[in-house]
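Next comes just one chain, in structure tokens: the form predicted on its own.
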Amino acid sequence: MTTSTKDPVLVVIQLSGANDYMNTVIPYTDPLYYDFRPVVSIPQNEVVPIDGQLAFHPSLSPLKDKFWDTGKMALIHGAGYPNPNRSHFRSMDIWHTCEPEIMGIEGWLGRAIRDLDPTAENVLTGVNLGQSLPRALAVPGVPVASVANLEQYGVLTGIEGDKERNQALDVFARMYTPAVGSGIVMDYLAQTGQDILKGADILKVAPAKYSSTVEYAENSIAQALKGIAQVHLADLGTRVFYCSHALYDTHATQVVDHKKLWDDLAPAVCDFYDDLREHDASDNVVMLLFTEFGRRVRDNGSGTDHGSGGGSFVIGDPIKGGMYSEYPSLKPEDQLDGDLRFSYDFRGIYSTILERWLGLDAKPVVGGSFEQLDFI
């Protein structure tokens, strides 16, 4: 846990659509990489080397300079789970609920928020910046404020009257009913819906309190992180922040699209931490970037299809930077039906953050004991 008097804070960025880890952290000295990817591989003279085997995609240069080179960025290779599922919905659901075998009901971060604030005294312990509330945050009785933009109304922030509020909650109900059943969804809304809206109303004070010399880009992820910075700096007691960045489902035109995604995300993360450091507010903030699965080893002639064996990043001042777990082998005999095999259970990442950073018992949150890593 943090040694300062400030409460530890977690920021989660979901890379929706399955980020291609092989083209993010690139095995640039392995000839198999170029054999399997004649179309989408990053030329060896363009990569940003980490060591003699792996390199960053060139669009991650800002993260390398600001975090990797200063020992504040951990790479967790091969993050996944047994019997990987290539469905976006199902795999993301597994990451959200830590339930690979059954359809989970409670989100792992919702459980964590419940442990951090058992009596729900603060409706802003968890805040999502986005159009919809991720299942990772959804637990009956646990309020999580969800706003698309602090200056505008989000999916759960219809504050102009009952009609708008009801419409917003109806959107949530329609999203989650197919997954967990109407009874559970309606129970969730009945118990927490008004608290969610109350929290969103309170969040409106954050922009008014905010002043910074950092100029964020106008893209969606930069603006989401600006919103998170505004809430964090407003000192409203938020411990868990969440936002998403899309769309990493690069079946076609991957070279251009993947570059654009990281061209937006990497500077946004750097601006976020520059903003916090300007206000002496970065030392208690850890950031996790994750995606639902990796992509297939062989390209399809324009992009890459759904695979497994992805990877995650953990960033922040308290992080012990470096590489963790083993980068999956590209050898055909080591692949899983044309995919990278996962080498580390993602629930170990969660367990490490929950216990070593947030100070919680990880077992009931993630559903068991999993190997923890030393990045915190």
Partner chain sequence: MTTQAKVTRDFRYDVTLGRTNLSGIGFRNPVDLALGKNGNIYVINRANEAQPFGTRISWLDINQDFHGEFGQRGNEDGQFIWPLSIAVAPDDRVFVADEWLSRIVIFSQEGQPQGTWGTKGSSDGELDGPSGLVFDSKGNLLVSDGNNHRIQRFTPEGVLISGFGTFGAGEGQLNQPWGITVDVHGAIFVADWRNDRIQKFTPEGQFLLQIGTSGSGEGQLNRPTGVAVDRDGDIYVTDWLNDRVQVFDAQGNFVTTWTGDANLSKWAELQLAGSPDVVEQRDTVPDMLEMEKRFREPIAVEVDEENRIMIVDCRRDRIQVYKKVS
Contents of the next structure:
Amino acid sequence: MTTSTKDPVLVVIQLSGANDYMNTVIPYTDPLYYDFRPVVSIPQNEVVPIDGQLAFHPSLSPLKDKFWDTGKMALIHGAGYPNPNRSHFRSMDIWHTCEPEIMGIEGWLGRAIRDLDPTAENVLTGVNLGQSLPRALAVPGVPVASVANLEQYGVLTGIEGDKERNQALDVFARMYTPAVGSGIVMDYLAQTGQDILKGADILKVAPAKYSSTVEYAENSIAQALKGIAQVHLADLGTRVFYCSHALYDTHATQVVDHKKLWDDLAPAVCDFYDDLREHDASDNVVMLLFTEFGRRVRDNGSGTDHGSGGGSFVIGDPIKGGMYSEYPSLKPEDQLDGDLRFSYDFRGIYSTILERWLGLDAKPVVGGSFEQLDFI
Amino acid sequence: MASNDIQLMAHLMRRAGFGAPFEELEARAAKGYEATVEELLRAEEKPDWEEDVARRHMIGGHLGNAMPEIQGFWMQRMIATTRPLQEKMTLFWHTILCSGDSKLDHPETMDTHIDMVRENALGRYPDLLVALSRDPAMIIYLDNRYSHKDSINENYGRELLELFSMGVGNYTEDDVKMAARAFTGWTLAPAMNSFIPYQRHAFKFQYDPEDHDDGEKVFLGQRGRFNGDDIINIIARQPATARFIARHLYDFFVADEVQVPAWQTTPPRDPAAVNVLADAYLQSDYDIRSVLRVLFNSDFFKDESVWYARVKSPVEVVVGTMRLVGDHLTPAPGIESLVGAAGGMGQILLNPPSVEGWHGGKEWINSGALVNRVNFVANRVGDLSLPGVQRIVERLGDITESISPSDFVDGCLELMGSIRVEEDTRLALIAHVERGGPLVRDTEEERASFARKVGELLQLIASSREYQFA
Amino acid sequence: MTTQAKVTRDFRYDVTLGRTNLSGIGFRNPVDLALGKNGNIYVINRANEAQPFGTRISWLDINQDFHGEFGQRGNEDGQFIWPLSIAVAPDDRVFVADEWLSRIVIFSQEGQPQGTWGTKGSSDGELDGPSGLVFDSKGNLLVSDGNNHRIQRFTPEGVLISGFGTFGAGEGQLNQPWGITVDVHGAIFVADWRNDRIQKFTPEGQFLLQIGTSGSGEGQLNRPTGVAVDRDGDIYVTDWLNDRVQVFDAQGNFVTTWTGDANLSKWAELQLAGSPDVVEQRDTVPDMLEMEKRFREPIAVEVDEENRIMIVDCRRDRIQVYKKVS
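Could you give the coordinates for the form predicted together with the partner chain, as opposed to the form predicted on its own above?
Let's see the whole complex now, leading with the same chain.
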């Protein structure tokens, strides 16, 4: 590996399905909030205030204690883009490709990975903990490992027995040896197959090398973050990690479901940083949590429907905590079609992270210049 | 052991269909090559799949209200189809005449679009283009509803020329504007596309004469008060269109071409073949079925140099595997995971990345996609409980009393669909079988071990580089 | 709003229940409903497998008070993969047919799992794709055994009592039967789905009458899925692929057709209140209210004691309720 442990690392958590920002960072002293949310609101005596206007959802308490109160958590209110799209697919595409107007193909993190490792020297510069590659990481020719399970990563995982699988992998390696005259695509396949074997060999050591006193919960996001910690601590040169947490699409029974999601997520993030700190490996890791849009201002009697104007979180030791951008107004005349109006272009968050953290030129990655924030 | 007829039939079925189990190849080879081509071409003469039964079990799948519903329904249809070429052509057009749900946000309209494509898939090309121009999905996808008499939106006019018919370099910017003007007024009736409170309502085409630019236009050198239909009729008879469609068909059915944006500067892999297909198009009144008849019966298609000259698309990998192993031939839970599997290999059905569709060929392959391809196929062909795999084990057991490792490998390659691999690959497989000891099957235990060895070898074949090709 | 039937009957559209939702108040691909004591209404939401949490039983009443939901996707006790039919036993337990696992799943009136029975197969007493359930007057369960093309009668514990029907299109024969009901006299009505007809049998399974032929004309049927009979003997059929409900008299004569009259339900109103842009968009669609009325693949029907006819409007995630006034 050509990188050292102290190179800046970015961990991105996608909150899939549109997190209800209004019930995550709550305008608890605004009577309009309770007017619009007769069913889906958090009572004033349960919220966790962060100032005179805003409070966290009680399930974010662990994050408040560990990051907010120590000045290591930035809230970016009203993150969105012009002409909000309320389709999950489309809006997620826009966040992934930074292309609100046209259908983009390349993912912003795929571009960032290409800039971090232009010769694709390390097949693990980008690692996604999940089954298939999110578009944010996809750029033709940029290798990114999508790992559902660290111990099980690789080909022919269905063959039972260690001996049998190893023998099968021997055959695979032999079949993927480039031969003279077999053609460009065959050679390319051979190279790709060898990359897979190499990646699997490297990744395999991560869980083996890992030991920690932190006990992660069994839920999917905690396990994904544990996997990220294992790879990070194995010092494999990975600079961009990605994972997703679902499903925030709380059209109904939101009070229960939304609580459960954050009850899983908040402690998992805390455990992750505890784990890194235990190994003195946290100061070079910044985490971004984003979602594709916010939800309606008014509840629907049980949940909330698709809206716009969400919010993002940036967490980590190098982060200058606090509130950035403006919390959108709930006044009916300020709303956009029944939604919070976006107050800050999300591409500014990306630009800030790319330039001030990963040391890259943001413009070509996000497709323009956007106002950056001082959270780094 | 394989006859040339069966190998050629395997090639035909990989291209004109989604591959076929060995028994089907034998039956078709017995019927004859040309008869099989004819049967595939005359798709509508075959009884269709049982759509009512599929709708009964896949409640809400037909013209569904959510993407997974319509994706699953189409995936099921491809696996179950009795008309493989019709379905393959539907997939072909889906990769060219692109429309996608991330922009539409209206699954039912997306599904109606595919039904329209299927209905026109083997017909006259101008008919398909007219239907496409009236298709609500396309009117949304390429913004024609925002193209007005007094302020045209060029998106559809441009892509119609650039991506759907002639290709860059064969028309001017003025032609784009003229085409866009001709399609003003081709719009949608107002409709409700919010899924609350009771699900979306279908979009309907509407021609608005008030918003149509009825003025004179000069398009590709012709002058007239053209409407959209006139534009399509002019486009359809252009030699550039003939060559463009011919090259697309060559790319999809014969051998991978370079990516479309490079076509202007890179000559076709086989210019003579493209000419033959283009001529067939022009001489048949632009009839796609006639072009395909020429294609499948041509020497350039049958030639061994183009066998395995195409990287399978993810959907071909998934559908072909299911048809081979005989799983999911009728509706069953789990269709969603098959849609997801193709997505994990880089092809989310009904949601192409852009109007250019998917970049195929070599670009289907990257490390993540290859892991998913290999594991998906290996996990199924290694599953001895599946009927298609059981048939392979049985057939292999029938071959001879004692079977040598090389016969064993050749037999498995044959029964997986008359697959040909490079000699190095074959030797690697034989060496592996040799390492596994004798292939006896006298006792119950030995027969079980024999079956396991078959499953393992099928997995290795599925993981080979050659298997990634069609 | 008022449909004057040809004969001397007065039907009125009453109310719509439901809205689109994957959990809580609302339905997703509802496929059947059952009426219990104290006004309980149970609705099966088939949802789809990509959104498995939407597969559940909703428990509500005619006033759209929501009492909860139970059951989920899976093959454990209290779970189902492809739930298709639901019935309430005389002792108030709720029975659900799972056409994939070919078994019956039982819940208490409040939704507590109470066991399952049923084995996949084609022998007597086995099931293949059970698609309709109804309790007879003796408290035994009649099961429309779809892929076996027959009707079987079981005790509530799953012991086979009797059966009738074979595959075919002749009188008394069946082709993938779906909905099933009994009238006050114990006669059995079956939606003979792929034969495009309703058949009436004696309580013992002797053929009595068939209603409907293939087609979309008056009195014709296209894959009928559900059937219900009221106290007077009038027969209601969900004419699935014709997107309509047809009413027949006791002799099978055509009475009237409904194509749907839905308006905004209480739950729908709640939802729209938070989405002013949707409300605005609705105003721009000239025939919005007219379109919104229509059935889309109505799939099941029940009649309650007050002569309310409740129709599960599958693809619109709602139940349209009509009332027989006289």
